[in-house]
Structure formats: C-alpha cells, structure tokens
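Given next, in structure tokens, is a single chain: the form predicted on its own.
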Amino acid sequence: MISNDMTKMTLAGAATLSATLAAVEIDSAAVDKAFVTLKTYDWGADRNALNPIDEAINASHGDTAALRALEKRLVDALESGLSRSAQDYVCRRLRVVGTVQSVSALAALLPNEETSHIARYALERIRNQRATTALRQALPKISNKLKPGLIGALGVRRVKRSVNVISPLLGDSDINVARAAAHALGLIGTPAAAAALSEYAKKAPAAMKISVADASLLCAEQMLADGEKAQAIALYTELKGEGQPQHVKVAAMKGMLTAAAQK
C-alpha cells in the first residue's frame, strides 16, 4: 500500500513539474513585443509589459545558448539609445544574464552619474577579465563622486592587478576616494595590497589613520585565510605597535593568534 501511495505521489509530482514547465515556455511573440515596448519604455510606463522578458531569462536557466541570444537582444537594445529607465532595466537583466558580451555597453555608461551605479552593479558580477579591465579604465575618466563604488568594486573583485591602480588614490584629496581605497586594498588582500597600506600607513595623515588601520587588519585577514601565513603574521606585528587605536591592538592580537593555532 505504502508503495502504492508513493507511487501516485511520484506520478503526480511528474505531472505538476511536467506542467509547471509547460506554462514557463517562451512566448517568442510576446518576448519580442516586449522587445519593441523597451525602445519606449519609461517611467510611469506598465512594468508588466517588460514580464515576458524576464519570463523567458527565467524558462532560459540552464539553457546556454537561448540565455547568450537574449543577452544579445538586451545588450543591442542598450546600445540603441533607451530612456533612463529602460537602462536601468537592461542592466538589471544584465546583472543577471551578462558576459563578456556585455561588458562594452556598461562600460560606455560608466561615466554618466545616471547610470554608473547600475552599470557597475552589473560589471561587478560578470566574472572575467575584460570586466575589471573596463572597471580600471574607468577609474580616471569618472567624477570623484562616483569613484568609491568603482573602486570598491574593484575590491570585490579581487585582482591583484588592481593593487597598482589603486594604491596611489590612497592620498586622494578627496577623504571618501582615499577611504574606498584603502577598503578595497583590503578586500584584495594580498602581499602587494599589505605592502601599499603599510608604506602610506607611515605618512597617513590623522583622517585616515583609523581607515587604514582597519583596511590593513581586513587584509591580514584575507591573506590568512589565502594561506599567505607569513605575510599575514608580519602585517598584524606592525597592527599591535605603538600608535595603534586600542581597538586594532587587540584585533591584531586576535589575529596572532589565530594564525599561531594554523599548521
């Protein structure tokens, strides 16, 4: 009986996925309707009309070569020339479905105060190396108001080839520019990175002395945590001496020992 019953729960299990699959199948008229909608696309303008698009990334998961195709459409209507909505629709999608193919059309709206944040959001998740080069490039042609986000995601990103670009806006006069520099240093956590926070660390004036402080801690930790034990162990020395906040005394112990307790 018992097998019976789970037999039938099988069954039916089949019959509603095999059903729910049925009602996510693209709609190719309505996804190029929605296509057409986008060229007009506006604030105030019905959101559900954009649906089936989202609809078809979603049918889509798994299925590379139809998630490219749509990437394709999104990119090529971004490069059509879109109302700042629509863009920041486009770049939503991208955030998700986005590739290397991507990449140029965000990095062209990286300038714009508009649209950076959203085109950066989208650069940061597309995990290859012509999005950071697009990222680095950036960097000088932006206002320093939109420099922290780009650095910070240059952060997040994690090359070590962003330490050299990086380093020097330590002693930006912009306070918040040299504070996203020292986070991002950080996050990239490596010897190089260690290296630049320690030398400004000897000239960084009383502004950024906690900022760097605290950048320097976060990087011994990344490199512990890479296996970089040494570099980690030499950089918490320097964190525990004289002229350190209280605070990044008794991290740096912390991290001391935690590295002693490693193999």
Contents of the next structure:
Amino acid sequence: MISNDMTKMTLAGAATLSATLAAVEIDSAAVDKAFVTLKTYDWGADRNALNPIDEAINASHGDTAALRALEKRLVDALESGLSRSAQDYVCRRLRVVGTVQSVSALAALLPNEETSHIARYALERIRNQRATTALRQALPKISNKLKPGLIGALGVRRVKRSVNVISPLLGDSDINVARAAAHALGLIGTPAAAAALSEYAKKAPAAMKISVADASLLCAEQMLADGEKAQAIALYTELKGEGQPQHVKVAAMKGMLTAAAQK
Amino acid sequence: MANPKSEPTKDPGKSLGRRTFLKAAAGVVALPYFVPASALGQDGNTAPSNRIVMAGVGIGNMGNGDLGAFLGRNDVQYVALSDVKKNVRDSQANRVNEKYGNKDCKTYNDFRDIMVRDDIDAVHCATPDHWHAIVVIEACRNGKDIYCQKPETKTLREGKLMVEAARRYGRVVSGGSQRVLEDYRGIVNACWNGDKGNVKSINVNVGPLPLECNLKGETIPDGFDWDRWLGPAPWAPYHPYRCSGSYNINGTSWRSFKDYSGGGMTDWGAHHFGGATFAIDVRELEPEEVIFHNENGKKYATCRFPNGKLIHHNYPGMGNLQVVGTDEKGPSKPVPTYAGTGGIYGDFIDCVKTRKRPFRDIEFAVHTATVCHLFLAAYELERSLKWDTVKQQFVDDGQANRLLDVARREPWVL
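Compare with the form predicted on its own: the form predicted together with the partner chain:
What follows is the entire complex, opening with the chain shown before.
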C-alpha cells in the first residue's frame, strides 16, 4: 500500500528525474515504459525491455539528484509487490545505486527465504551505518538457513560492534552458522574478535577446527595490519601449538616471522 | 588406502617440523611462497612414493578433460571425485576405477567432504566460475594444492583472497589456461627475443560481455542437485541453457551469464589476455587505469600498466594479439616455460613435488583475471576508472567499488 505522501514523493521524484534525464539526453519515455514493464516482469520475459533503466543509471553518473530519483522509483517498485524475477532485477540495480533511501525496503526482504539473499545482494554494497544496523537487527529474526549470509555480510563490513552479536554463534549447533561466525570474526580482526575465537578454540568440535584456525589466522593478519602486533603474535602462538594441523602451524610460524619483521 | 599396489603419498604436512621452521626463519624479510619440498619428504629421504594423490571437483565438460589429463599420468592417483550430477559422478568414478583396477574412488556431492580427507594431496577444480574461489580457498585451508580451471575468479575481491590463501598456507595453486604458453608462441617469442623493440601496447579482440539471464524454469533432471549447482549465485529457476557447460557464449551456456561467468571477456579473455600479459611481460603487474572509449557508438577500452604499457580491448583496426613496438632490435631474455613434462598439468604436478612456483601461478592468473574484470567494470559503467593496485579498489568511484564483489547466497561466505 502506498500512502498519499509516498505517492507525492514518487511523482516529485519522477518529475525531478524527467528534468534531469532531459539534461543528459535520456529517453525518459523509454524509462517510464520500462518501469511499467517491471510491474509485470517475470521469468521468461525479455530482459532487454528493462535496458532503459540501466542506461539511465549509467547516464546519470555524477548527477546525485537523478540517481536518487531513479533509486526512489526502484524502491517504490520493490515495495509495490513484484514477481521474484522483478525483485531480483531491482535489487541488482540497487546494488549499484542504493543508498540509505533503499535500506528499509531491502531490510524488509531479509527474513524471507526467497528474497533474503537478493536483498543482501544490494544491502551489502551500501556502505552506510543504517544498512549495517539493518543487517545486525535482522540476525536474531531469521532462520538458521539464512544466518550465514547475514553473518558473512557483517564480517565483510568489519564493524567492531558486530563482534558481540556474532561471537555467541560460534557455538551454534548448525555448522554453517558456526563456520560463518568464525569467518566473520576473522574478517573483523579486532582483539575482541581474537579473544572470542581463542576462547572457542579450546572447546571447538573436530568439525570446526579448520574453520576456527583459518579464521584465527585471518584475524591475526588483520590485527597485524592494524598495528595490534602483540595480540597478533599471541594468536599466532596459539595456532602453532599442539593439536593444530601442520599447514596451520606453518602458516602461524610464517605469521610470527612477518610480525617479528614488522617495526 | 587408494591402491593396494602402491602406498599413496603421505599427508605432506605430517613430515613438517623444526627444519621447516628454520628454513622459514631464514626468510624473515622475504618469506618463501611455498613450503620447501624437502620438508614434504620430496627430497627422496622420507616420501614413500612420488605418486600424488588427487581428487577432482567438477568433473564434467572441462573437468572431464582435466581428469583425463591427470589420470593419464603415472605419478598421479585419483581417489575421490565430486560433482553435483550423480550420473557424472558415477560414470567418472567407473573410469577412475577401471584405470586402477579397483573400486577405491569415492564420490561426493559436497566437495567439502573431499577437502577434509587427510590422504589427498592435491585437487583439480573445474566447476563453473562462480564456484572457483570457494573451492580453491577451501583447499588451501585444508592444506591441499590445487589446479583451478580458468577464468580463476568471478570478482575482483576473489582474486585477492585466493592469492592470500595460497600464500598463507604455502600451497601450490595453478591457474588453468594452457593457451597462455602454448597458443601465442610466435608473438611471445618475438617480444621476449627483442624483435619488437620497446613494446608499447598489445590488442586483444574478445567478447561478448556477459548477460543477465531471465530464462523461465523447467523441470530439474533427476540426480541433479540444482541448488548446489547455483551455490553462491542468486537463486534462479532451472533451465538447461543456464547451466549447460557448452563452450558457446551466446546465451545457451552458463559461460554467457553474469551470475556464473564474465562472458567472453573472462572465458576466452583468460587465454587471450593471459597471452597478452605474458607477451609484453606484465604478468607481475596489474593495470592502474582502464580507459573507456566511445567513438560514435564504437566502444572499446584500454588498460594502462604502471610501466606505461597498454593492453587494448577491441581497438578499432587492430588484430588479436597485435603488438605495437618500436621495432628496432632490443635485448633478448629467456622465455619462461613449464616445469616437468606433460604441459600445464605436468607443470602443476612437478611443482607439487618440488614446491616451485607453477608457470600459471595463481597470482599471474589473478592478474589476468583482474584485467578482464577492469574491462568489464568500465563497460558496465561506461566510463574510465582508476585502479589502486595496493588497496585493490577503484579510486574515487564509489559506484565502481560496489562491483568489487557480490554477496554470496547462504551458506557460502568469503
């Protein structure tokens, strides 16, 4: 359901877009037609029918107002109820042009098993605190099947605050969730992440040993890059100890040597 | 035990010890890429056999060819195969078992079951491109060497992660284009022999660009794990064209589509751009800039390397692998080549034994893939882009930086 206010915003956005499109010589009628097509677009439909939207996005590079107007129309379309194929198309475009303006609509798709990934496809690329918050807030609300994706997204963003949310998932009975948590902590690569990995390593089941060791190596490398040399060496020291596979021990020794060579 | 007639190579890691540490310690400033062969029992002192115990991941189409090439070597023994198609798994396992006269070859739907086996030294990967990085990195994590089909990467970020994983664990990781060395010998030799003088540029004609696929769903064939075939890619309904391993790039194979490939730009581009970077000797480098041209609707692009050399894509009027140089006689240098015998496959196996850097080391392969991906980004955004080779990011272009990677479908993360 679109409110009156939202309708006005959409019209205003369309008006701004038309004016801007004229400036960059885009066929605004073709863009309008593509948005109409999008409403009934589904698997099997001609993908080329949506090309005017793609072309408008490229032609609007550097024109923030035009891009925001295009984004608004995409978000409105997404919220109006589209086929899975059309949702897929919109999220792919929002991957490139999405801003904070898209976060709410994308976040609404996260709990749904059919749309969670494609929403994240866009949301992951929006480097905005509200996008991070949306990912973090969705985590407890989604199924175990979907959790690895969200955890991975938080890991790639390397936000320190996510450590507290991710760390408890190391012990999850779902191996995919636990592995994603370990990897994300490795990517975040802070002393807090290292502490969580180190603590869990003491009790990790056999199926998690390699994942935790790999994540710990990632974590140590990241800390070393960030100037946390002492913490990195402490983690490497644990990783070259008994109970680790030989290739992990060698990797840890190489890491220690790299750390030793670092001023 | 893979074969009662010969004991498989022991887990390379198990023979590592203080000696390895001392060797590594000697290289504090420049750490070795790979674990020394002597530490792996390859110096003739401790290894029970020179036979490399291998597994294959993705064994249809190109994987079938790779399997045949490795299987034909008497210094290799296959013990495990993985594929998402049951009929492919079964028929290839029969092929392997017939070769060895036993029934030891195990098959798996999930490639991770191969990676956790301690008795496997090396893996070949010939999945569709969207799986490569996940498989290669998982192999490295588990202490295995790996030969990966081209194009090795699907995104720019994947390349960085694959090289880091290979170096972290000291693994031999070879890319899979045999054509880089074998198909362009004339132009490579001319450049390396100094016949072209000071080389300025080379052109590659290749295409097309990848498509977005919107094919309507059909019934999934029995024994085909469609969800696992899609893996990290966005969900889509099954269609035979979407997943066909055909070498066509015209919309009837996975090579045509953005979710699984970079289209002709990366598929044949892995060969041609690999040959081009080899010929003009920029294998060690990445471009700093990709310049997009649009002259009256004729679109082409140019990558500029830090040393000023250029690689053009579809430059008007230029032939494929056409070099522009100063044409006076320049200095000659020896042309790198494979180790061992048996082409690129023999090179990989030799390097697994000796711990040397393979001809198509993953870093060279990734540099080639990076050229392809930079061109793809420039064409997708229709503008020139600057590339920070250290930060592995586009310079001052947030939109372009969104193209560095894709979100993977759960449970796959990188």
